[in-house]
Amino acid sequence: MLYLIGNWKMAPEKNIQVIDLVKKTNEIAKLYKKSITTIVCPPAVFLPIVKKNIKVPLGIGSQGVAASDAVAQTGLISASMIKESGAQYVIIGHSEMRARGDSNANVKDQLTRLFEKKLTPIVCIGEKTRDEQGWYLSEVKDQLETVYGDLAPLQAKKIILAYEPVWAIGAQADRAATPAECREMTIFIRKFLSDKYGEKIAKAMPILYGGSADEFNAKSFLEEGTADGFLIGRVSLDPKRLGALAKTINK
């Protein structure tokens, strides 16, 4: 089973839009609900919109959750409150949390929070540059750590991780990345988790790319990327390109 995870950031803007997009979503998953595992996280304050709307097989998450359940914590929300809203997974570790400074100790303590309520963590790692001498591996692997340090087997299962090579997202990215350091990353995260959990745990945890897949390049991400799906962020908003996605994935 591949995954699309859709990451709707700080979109769209009105109710009636959010409704658009889940029920035309829900289409998407339905028609392909035997080969892709489909989520979407949207803003929280339209989670109990999307939760109402939204139908099986489209699974919902959050964007983010505290770091714990102190109540002077303003702007943020708790593990209980995401599990209230009827969400079953969440995004943490992501880019743009930690440019406004989530560290890892912080998607640790979050991580914590979630196995608490029974969530299922979306983990974003990834390097923030890439340079000739391979100290980005380095990176990746303290966040690795960190994440899965202390996990017995049966928790680390239950994460789904996402490759996302800060570098290549969004609009002031140096480049975008190639199905060739996709994989070499997968690889490495594969290493790390066969090390640790054994290879046939290693083999089973889904690893997604997180940077900037749409309907033209997936399918040399899955093949030579070797990469388990996507988090999305801007084709999650177009049901039409979405579409155009699913069909790529399913191919």
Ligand code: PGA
Given for the second form:
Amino acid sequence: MLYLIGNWKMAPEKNIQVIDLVKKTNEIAKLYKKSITTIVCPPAVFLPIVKKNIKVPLGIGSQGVAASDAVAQTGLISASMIKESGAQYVIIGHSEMRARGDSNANVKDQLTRLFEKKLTPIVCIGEKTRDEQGWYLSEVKDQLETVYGDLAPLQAKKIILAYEPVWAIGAQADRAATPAECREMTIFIRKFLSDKYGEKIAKAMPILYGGSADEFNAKSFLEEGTADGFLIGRVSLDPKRLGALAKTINK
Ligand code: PGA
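Moving from the form predicted alone, what structure would you give for the form predicted together with 2-phosphoglycolic acid?
Full complex below, order starting with the chain above.
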């Protein structure tokens, strides 16, 4: 099963646009449900309206969660609140959240909160820049070690991991990673997981790609890049393009 996860970030702005986007994404999820699990992650304020308009099989997720349940955390939302909203998934470790201060340790605490509430974590990892010598691999290894360090296989298997090279994300990115760059990293990650959990378990763990993925490059990320699906930003806000992307990876 492939994953197609739309990270809407801080968009759209109006209820009516949210409803329109959910309805169109419902259609895409239904059309490709045999091969693709489609999930949308709207801004938290829109979770109830998305929940109201969503149809099976489209899944719903939140962007971020507080690392602790303490009430005095202005601006944050707790795992219980997310659960109450009807969301099933939560994105953590996204580079835009790390840039605002989330450390590896925070991401680990957030992960623990999600397991407590039986929410499925979508954990983002990825290097900020690349260098010729391969030092960027140690940045990713640190992230992996914090996430999986003490996790038993049963919990580890529940994580949807998204490899997102920070330099390839968003409108300011020069380019997406190449499928070869993605492949190098998925191999590195699979080796880490298989050393820790054994090949059989590691093989069942999904590793997605994110960062300027679109309807033109998606197929090569699956075939050559060996990704198991995508975490999509901009394209997830455009149902025509998202539909085209789903169509190419469904083939
Ligand atoms: P992008 O964002 O697809 O717009 O590059 C990806 C992400 O931030 O998850």
